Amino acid sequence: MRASDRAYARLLDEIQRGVLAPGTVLGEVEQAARLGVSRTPAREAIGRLTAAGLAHQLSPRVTVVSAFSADDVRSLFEVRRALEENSARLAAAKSNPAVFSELAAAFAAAHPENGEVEADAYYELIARFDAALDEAVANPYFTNALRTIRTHLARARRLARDNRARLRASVAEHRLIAEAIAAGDGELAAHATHVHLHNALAAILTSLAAAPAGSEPLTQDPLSEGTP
């Protein structure tokens, strides 16, 4: 892997996990030293983040991690709903039923009665589901658009990570989607996806609203209005 790719992957992961909060300065020299690369790979990595909307320039010399607010979450979910509902509908018509039957069984196994859902295992299973959905749809325009949406929404994922009730509900919702796709029922698959995304958005917005006074779990003001 090229040095710029390694730097990009590391910075992306840290932005998505909230290690690099909105408003954090992404200086070439500082990030190059921290990541153990030269300035050129660091510059390229920061440029990719800017192109993706995860960072923006306050001035020619100052680039910061972009803000990510409740309004951003709502806007992303508007696009996600359109893409994922149609993806589920298309997958029901085009997929190998055995693939989604297996995924439905995996979701069932991940949701023991009155048991806990392990977050890392859950997100690995979601990644498998997303990959299977993309492969079934076989439309690069859908895939590329969804990749962008998923990249940004990973920043909100940490808000639900410790919400065990929401994780359990999400596992059950994904099981229904997978079962509907396996059965070739496109309308049920799309409707189940709609319900899942409605509940996911509500959970994220509830987490934001419940944040302690003065706490901004997703966004901070950039440099000119207070450093992070």
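Can you swap the form predicted alone for the form predicted in complex with the DNA?
We keep it simple here and write out only the one chain, dropping partners and molecules.
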């Protein structure tokens, strides 16, 4: 694996998990030293993060990890609605029903509310579901747009993770979507996706309101402390 890929993967993971808080300056030399690569692959990794929108240039000389606020979550879900409702509709028209029947069964058997291990398995299942959707839609531009959105979504996902009631409901919602796609019912799949996204967004925003900025460095900008 290339050094630039390792650097990118590691920086991406650290941003998604919040280890690198929004506002953190991503200096080439600093990150290169920290990640054990030279400036060239470090530069490429930071450039890819910037292109993906996870970092942005404050000035020609300073790149920082992008902020991620409740507004960003709302914006993200606006795009998710646009893309995922349609991908569900398209998948219902084009997919192999057996694949989504199997997924529906897997959702029926999932119990992410039973602790960390099963929650991890559930997120694996969702990744499998997303991959099946991409394959059914068979549209590289769609897949690409969704990948970008999912990359950002990972920053929000952990916020709702420890909400057991929400996880339980999420399972049922995914199951319905999978069943609708398997049945070839595009309208139901799209509407069920809409409902799912509405509920997921509401849960995340509730979590955010209950644990406002400060308990988690989610919207905090360390730089702004120095520029009053």
